[in-house]
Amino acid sequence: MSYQLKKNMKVQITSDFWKRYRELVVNEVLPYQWSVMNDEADIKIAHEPGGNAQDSKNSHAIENLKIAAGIKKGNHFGYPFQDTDVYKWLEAAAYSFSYHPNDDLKKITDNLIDLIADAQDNDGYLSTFFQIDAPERKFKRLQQSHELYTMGHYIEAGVAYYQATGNQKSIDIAIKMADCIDHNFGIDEGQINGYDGHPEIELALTRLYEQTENEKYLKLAHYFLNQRGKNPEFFEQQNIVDGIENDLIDGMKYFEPKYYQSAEPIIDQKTADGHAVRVVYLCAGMANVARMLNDMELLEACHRFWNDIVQKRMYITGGIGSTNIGEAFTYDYDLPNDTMYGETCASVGMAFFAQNMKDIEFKGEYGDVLEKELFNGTLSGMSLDGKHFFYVNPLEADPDITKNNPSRSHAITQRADWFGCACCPSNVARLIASVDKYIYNVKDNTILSDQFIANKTIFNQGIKIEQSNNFPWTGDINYKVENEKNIDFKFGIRIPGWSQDKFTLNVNGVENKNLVDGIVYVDITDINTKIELKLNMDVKLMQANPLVKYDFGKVSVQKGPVVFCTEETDNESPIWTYQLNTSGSITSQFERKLLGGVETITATAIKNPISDTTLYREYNKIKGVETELKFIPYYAWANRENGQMQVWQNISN
């Protein structure tokens, strides 16, 4: 049942919120960024740690491939991964046909799978680093190679073209780097016994398993998964072979065996610790693999992984990574707003495995956290023109903070152009070009809406499913169900948990409020079925665990999903010297022509005044000024003038 409900199931999304982002791909991001990338935008390539660039003009991620076909002559630029920057370029390009059809973007994407078929050698490899500069290096330092990392984002853009474009060049290509991998790793005589310092190929390969229903790409991707850290001096021994200070990457040598998940195998890790993107990249391929083989030890690996990171390693926007050393994780309830790091790339790779553990099981804690990072930890990634972006996203910023403090500098106050390591952009639009494969679930026989984002569905067995809203901005979720063929199915319909302690939902009038982990089951039997939904979307005061100190006795303001922040172009400045309200009045409204149209919250607060320029005195209680602080979503920060922003806020005694 759950394979026939999903096959060939068609969604249009109707939101005016997503349909918004969805065009802005189309016709600003994705023209934007291959113009990047082929070296034609006037831009400045901002510097920041982690993505250090050499030319501050140029990407030459297109260049790099035409170098490797033989097009071209010259010499590699950039990371070793700088072909994953057109990959997943192409990816979002393939899914933005399923809603728009371009013809003309369509003619760039073939020539371009011509040009990646040209650049693969005949036995399937293609990273063009390697290929151009180091042939003699290939697969011998992992740690830091990024090869089957490189690889696994073409395989995840070349079965998305597939299946949008029925370009067979396109999948033949994925199917030979997977083979080139399978015949080089393994536990045979003359194979790698090994594994990639970032994981991503695990989720590449359950994808194209799925796609190509060959069972050893899933054995790959299970054997990638059970070798990681059986044996942690694996990475170091291929150093010492390659030389021990011939590194790829600079620094990267110095990371402990479990900045890279390897100390130990994955199934005896009890926290998420190291790089953040690598950590979520691995759980959304773990959780795959654990479905697809009902291996029950990954399972509960991915479920320690989750709890750990949702309970005591989170921000509240959904970001994730305290520090930019290493664009890692810390230690529990260690989240800082200033100097984090909460990379765009590890919000969306958080996305990635809410998604694959709503496929395992359905809990509405996982599109909670989805949702999270739907609205907040992954649209402040870029800018409402879709041209600009943030690597960093902090939740506490001030422009002449990152100007002058050397260890603040990562927490730029406005988009950049592009990145040396441009990893993020291009991650952002396959994420909301794909936003319709995010509505919903199936498993068995019951359907599960899991995101409130207005569509229509037709399901393969006739079933269609209409959702109307205006949501982020109101609560009323109307659904119409015409089940013309009266198939018996069970319909799921996610309560947030921010909505949990007050919402009503009526099925053709009759109120159901049976709530299991999170979610209410409806009994489809008739031919039609109306449920209405109504969430609360109260302006709510959010306070952080005790043992978060940077929050202690300071709260953020919440409304629905969306979390919100002040900006220093609303408030005068610094916006640290007021202190909220709790108690006083508390008033939004949806101001249409700003920043595209949001709902904005005012609040009332007292402005503490700076009277003078004495850096000590004895404490004086100082008397302030009651006044008003206006919030705005804080995805829409950075779109205006340079300035300070804050989430979290100081409160009145």
The other form holds:
There are 2 protein chains.
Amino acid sequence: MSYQLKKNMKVQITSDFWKRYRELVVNEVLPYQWSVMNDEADIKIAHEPGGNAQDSKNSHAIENLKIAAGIKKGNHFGYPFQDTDVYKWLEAAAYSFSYHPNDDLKKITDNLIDLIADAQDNDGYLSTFFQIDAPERKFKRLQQSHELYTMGHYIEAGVAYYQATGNQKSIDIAIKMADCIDHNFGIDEGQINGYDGHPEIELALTRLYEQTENEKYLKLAHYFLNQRGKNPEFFEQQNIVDGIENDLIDGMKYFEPKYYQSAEPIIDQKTADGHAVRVVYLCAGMANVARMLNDMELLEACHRFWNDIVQKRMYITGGIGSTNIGEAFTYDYDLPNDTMYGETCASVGMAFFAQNMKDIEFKGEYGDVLEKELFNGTLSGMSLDGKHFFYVNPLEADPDITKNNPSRSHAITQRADWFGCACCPSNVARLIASVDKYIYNVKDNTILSDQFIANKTIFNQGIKIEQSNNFPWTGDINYKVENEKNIDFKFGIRIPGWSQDKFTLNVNGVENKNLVDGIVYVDITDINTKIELKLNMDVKLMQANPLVKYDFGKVSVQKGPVVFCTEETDNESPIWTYQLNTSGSITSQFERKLLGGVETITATAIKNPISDTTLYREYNKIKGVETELKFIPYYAWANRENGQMQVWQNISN
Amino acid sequence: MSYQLKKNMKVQITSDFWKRYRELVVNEVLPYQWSVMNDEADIKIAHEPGGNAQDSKNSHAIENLKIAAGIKKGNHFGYPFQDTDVYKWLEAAAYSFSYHPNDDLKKITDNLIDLIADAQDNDGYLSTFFQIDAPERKFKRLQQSHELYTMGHYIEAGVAYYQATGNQKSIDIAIKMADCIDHNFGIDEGQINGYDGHPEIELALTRLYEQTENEKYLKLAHYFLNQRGKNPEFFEQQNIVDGIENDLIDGMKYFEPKYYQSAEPIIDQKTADGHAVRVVYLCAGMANVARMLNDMELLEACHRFWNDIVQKRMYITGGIGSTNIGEAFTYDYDLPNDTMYGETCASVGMAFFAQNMKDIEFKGEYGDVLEKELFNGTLSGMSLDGKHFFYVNPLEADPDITKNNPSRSHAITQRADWFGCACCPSNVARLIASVDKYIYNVKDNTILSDQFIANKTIFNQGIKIEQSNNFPWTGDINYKVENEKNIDFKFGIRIPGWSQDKFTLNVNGVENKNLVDGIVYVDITDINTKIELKLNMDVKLMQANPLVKYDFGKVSVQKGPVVFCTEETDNESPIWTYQLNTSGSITSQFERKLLGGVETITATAIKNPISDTTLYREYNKIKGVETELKFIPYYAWANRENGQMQVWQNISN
Ligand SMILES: [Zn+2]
Ligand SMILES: [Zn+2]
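Having displayed the form predicted alone, please output the structure of the form predicted together with another copy of the chain.
Then the entire complex follows, led off by the chain already shown.
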């Protein structure tokens, strides 16, 4: 069956672009993050956005586990969900073994599994903050305790680690955890009829179900989705019993149910509201449950959330979350470029949501968004050296503003070593390390080539596909499909939205341009099939819907899936005084030595003079100087001198 | 002497524009505010910006005084400086008697003076919060206690009331207060060598000195100015003794000394930093002290603050304070139109600063800024019905944003009944009621006609000046100068910056265009002199310095001193999709029935269609529809349907 086909797919990534990032994860990101979590790195923890402060140079994440395991003494330190940094790191490490086996690392991760097992309570519970400092409050303030979120992240990591290494303990921990949750939550007498303030467990349980095939976990995920919002007072009621003032995270009691997607049942929610990461984690889990249970109401809710986000609430970089206050969505078409959030985790979560929607139905729009996240909104969260991270990914930034205007100081302009709330760094690591899973989807008798990441892949039944390209820099995509057993199957190729105006696709020399929902399907009948796809890699000027106030009268520059930005270091400050000539020349060139090798773009523009000190004067059409404006890929910004950056450009005509 | 001349000037305002506002103060504003302060109004107190919340429908301001006086029992309610609402209201009432004697009101205010006297401690101290609820903390946490700010406001009111009515008690209270402060503050053993976190007392003491001619008060003001910032740790040290956690106003302990203009001596401060109202109150007092003591260092500081604010930190409406966080200045050229503050009080304080600088030296720029504040930034703080108020005066607003984007929700789009921190309503009232004092300045042998507010004024020595005009709607300004004793004097007329490109000034038929620092001086030698001034009332498109990122590529519309804006109610939503045609026609017309009678402006513009639901698409030059864009004066916005407003307009060419 198709599911087996998928499960057994063996993908070897050959893409230069992605190999660089994946080796970076192994060689730099994982060792660096491990040293940080062990408090062995000489780092500065950023006072990051949203007031997530932590007055320490230490993460303490491993230390917390050691204390919970009884190996060390002391108090818990950090956010109640600090454990998740370790779990997402472990998950990234597990994925890395598939392309870069590493005995030294595996020794560390095996020992880590032992430590986690030791930290776990006999009943399966594991959340070091509560175990160490507040055992009497377990499951008592779910609005902000993140307990199921925390365990959910372990479950994901445990499943991945088991799949990568066969380590039995790693999956046993996950099962014990899920059983603990299943025991404590539900509609039976003595159970908590509620859910976590931060969705994640739903997604985790579907992965555990896929691995174990134990329907109990799928049912539990379904229960959490159905229960959510049925009693909008649930969190408030728990808070009252727990002592209304005793916030675990200062101020969280003030957030409305809508912030937690619990103001009404999910299937009744019309728009994607509240904390952005919560929304997309919820959706990613919901898509899986909808598929596995064929639940049409949940599927409809998935579509509703998807359309609202993608059509009305997403930045051109894939960023989501229009306000720094609460890291949250605001309302349709409200997309300010500076007071926005665009959390790295939210883009990662959106990639999960897209991926899981593809598993339900093949439509090009899912891959389009996934591609947007992969080449823009997620990658921008990590520096090229793998050791610095953004939490917030603005589309417009200026070090002076960050330093001197507190209304906008949440958007830092240089990536930080680490954060007090360090959810993002390990999230981007696990996405990169698992990007091989995002290339193909298999369903019934169809293989979908969704992402243009060069690879060699072996499917079931002797099917082998080699995809070669130099994406995202060039648009020639070549496939060699081997079908030695001459199986009848369809091979679908997503034609990105940005290329549907111009592409050619030849199958053994015969053109096929028949688009169905953004996908061209090729019937594979021969033993060897050669497919040549040429995508439209013209540099495109993009504009936003006029309802987006903040982008009105501006353009952004895109080539293929990559969104470009201007930086002060390549241009003359202030960069907003350039006006791009939309009728002028625009060229691109690959610069091997720049930023690890990137395409850059040069456009003609007018640079307006800063000629006097008058603050206001009578208007006269500015006579600027014709010059050039240089662009680099958005994901690579802030890897050189600190300076201004913007995605949306003023225009001269 | 010139000082006497000034003191004895009798100004009768004949301007239709200002008579309407001044009668509004008497007939609506004062009775309304009195009922609010007596908790007799059926109002809703707004949850206003900066988190200045107060969960009550009552002001309690009069009740606090009654409790302090021993007439009532209970606790203090409201901010520690709640008393100042009463004092500024009293000051406004005092001014109103000069143009609208009112026995009923005077009975109320005389009784109020009695109440205040009863509330005052024997040693002169008066701050009801501390008297009622925290007597042991008097003068112990000056960073946030506002005690000298509070007493300063009474001193200003007391002087004004004495001058208006001769009520001896009113000035005696002020003198007792000032003596109390003089006793407690200074460099002697046992005195507090410090100052208030919120400047105001400096200005008040100069007014008390002017009235009493007792140099002690001037010296005390000078001391406060000199001491400020000498020990940047002063507030922190007090806070530690008072108990670091015991904030009087939640969170104020976190603000840096710079916020309170106490990071370094004032004479060393390079830029106008911190809380905007504090800065301009400080400057208004400093200008008086510099003048009275001929202190060149303080004068230089005045110039430095003035230039930094006016040339680099002021909105075109006169608004100041570029961030809602702390109601504060940010840095040069940082003038966002939405996350800004532009507190009404800050514009009022800037008017004071300008007025007091004029008293030092005659330069047109002071009157230019004063005029800008009078016709824009201050008036916008009050509705046309006199019963609704803005705290924040943004240059761009949208009810959807206010409601749904918490990063910008501080800028409300409909004026509120009242505020928990109600500093602004009575401030605008006292400015309007005393606007007669802003028209002329007298110095040596020169009378300066600074503001074009039609009036008949009698000076000393038989000099009478009648100024007639229909300003700000038309630019014909006519003076009849009677000089029956044939005194030799100069009559200076400020030519506004916006008219210096085009004006005619005829003195008994002879043209004079000799500008000195923005002023034309006329030698008055005849007994009757007729002066005809024609100002340039062309509608002007204005642009900001390109360093102002947020206004780049935009224009605003100004006619005379009045800044105009577009509102959703006159145009089609969303208003940002209009692009004004800078080469098109632009006309103005007076609409007698609109908004109490205002000039409106109509400009040709392109309206861009909202045609599809695609969030991003390839750029193609928008083909909009040619149409008209209608403007109303900025000060009159938000007096009709709730809707979008903007001062800076997109342009089409
Ligand atoms: Zn994150
Ligand atoms: Zn105010």
